[in-house]
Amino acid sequence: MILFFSEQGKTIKNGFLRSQDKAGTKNIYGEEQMALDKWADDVLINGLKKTRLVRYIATEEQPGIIEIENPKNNFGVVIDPLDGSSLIDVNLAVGTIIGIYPGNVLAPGNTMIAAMYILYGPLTTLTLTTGNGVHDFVMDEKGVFTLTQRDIKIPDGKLYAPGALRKDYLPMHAKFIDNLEAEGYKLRFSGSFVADMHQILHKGGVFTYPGFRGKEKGKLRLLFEANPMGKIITDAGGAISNGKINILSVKPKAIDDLTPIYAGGKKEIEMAEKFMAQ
């Protein structure tokens, strides 16, 4: 199955020269879709339907869970087909996020058996965990992914990637950010969750997209963004939280559940939860 997603990632990267226009439709979150969002979604769904590798598919672009007829396995897959797609027209890094469950996807993230993301930057990289360490692969000129770094552990670093507008921060989150800045953390935020988390994974620190005024429940997706990335960062020795508890312990109520996110080093996540509990 990992080979399947590697091949689809290569296809998606090669498709970036296609239309970069808006599709004129909205996803389940009410956000306007890019044509490439829908195209990447179709590539992954049609490929999984053809191979019948999984039973259940849920993606950020679909209104419900797709069930495959006569599947070869009982796996459930959650997919953000093209995270950060609004950045493609300015040539910034974007990615694909995938989580794999032993069955139905409406389960806590700590039941996932594998998670991965593909980052489409100057290099096309694949970061993967199957529960036995986090590993990096790079796609070569032949489209083959080669292992480049084994058993990645998030280092002790001082970067922070803060989502949402500062004017909309809730009081406790604002104090947390002020504390990070007082301790010398440097701001690094691109607007691509995959790219920002890849940097935190390799250089240390914390990514935050909190609940904020008007979106107190957060903006990022529990199934498609928080859970897969949470498994990766946790397996690399870090942690993920909604500001109160480990996100991976939360049982989704629906595929469109949203959540605040704090993800990074354990020290930073403990600090965030301490501030949010005040």
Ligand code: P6P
The other form holds:
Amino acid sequence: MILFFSEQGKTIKNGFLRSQDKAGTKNIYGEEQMALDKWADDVLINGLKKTRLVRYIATEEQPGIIEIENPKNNFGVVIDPLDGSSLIDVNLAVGTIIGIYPGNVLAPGNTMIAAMYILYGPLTTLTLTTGNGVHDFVMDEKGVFTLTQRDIKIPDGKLYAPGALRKDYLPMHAKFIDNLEAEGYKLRFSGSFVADMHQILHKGGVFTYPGFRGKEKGKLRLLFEANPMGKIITDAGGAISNGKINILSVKPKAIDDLTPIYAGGKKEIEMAEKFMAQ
Ligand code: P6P
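What's the form predicted in complex with this ligand like, now that we've got the form predicted on its own?
So here's everything in the complex, that chain up top.
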């Protein structure tokens, strides 16, 4: 399965020159779909169907869970095919996020057996956990991924990636952000969850896309963004919270559930929960 997704990474990376047009359609969240979003979604779904490696497939671009006939096993997979795709036309790094469950995908994130992301930046890298440490791979010119870092642990660091508009912050979140600034945390936010989280994983700090005025559930998706990234950051010694509890303990209600996200070093997540509890 890992090999399948690594091979798709090469296909998707090579596909960026195809088109950066809008597809003229919207996803289930009402967001403009780029032609590349739909193309990457098709590549991954059709590829998985052919291999029959999984029974359940849910992607950010599809309205429901796809069930494969006569699968080789009962795995379920959640995919954000091209997270941050609107950044491609300004040449910023974007990513593919994948989470793998032993069965259907409407289960808490802490039941995942593996999670990975492919980051399409100056290098194309794959960051993977199967529960025995978080490891980094870099794709070479032939499309082969080679191990570059084993058992990554999130270091102490003072970066913070704050999503949403400051004018819409809820009071306790505003106090949390002010406290980070007072403690000398430097703002680094690209608009790409995968790129921002990869930076936090390697340099320390915290990513947050909070609940905010008018969207108290936040913007990011529980199944397709928070859970896979939460497994990775947790297996690297960090933590992920919705401001109150560990997101990985949340039982999803539907595949399009949204969640506030605080993800990064344990220290920063404890700080966030302290402020959000006031
Ligand atoms: P905003 C990309 O659309 C995404 O889902 C994440 O990758 C990213 O962290 C966030 O939305 C950016 O949101 O509101 O800053 O454009």
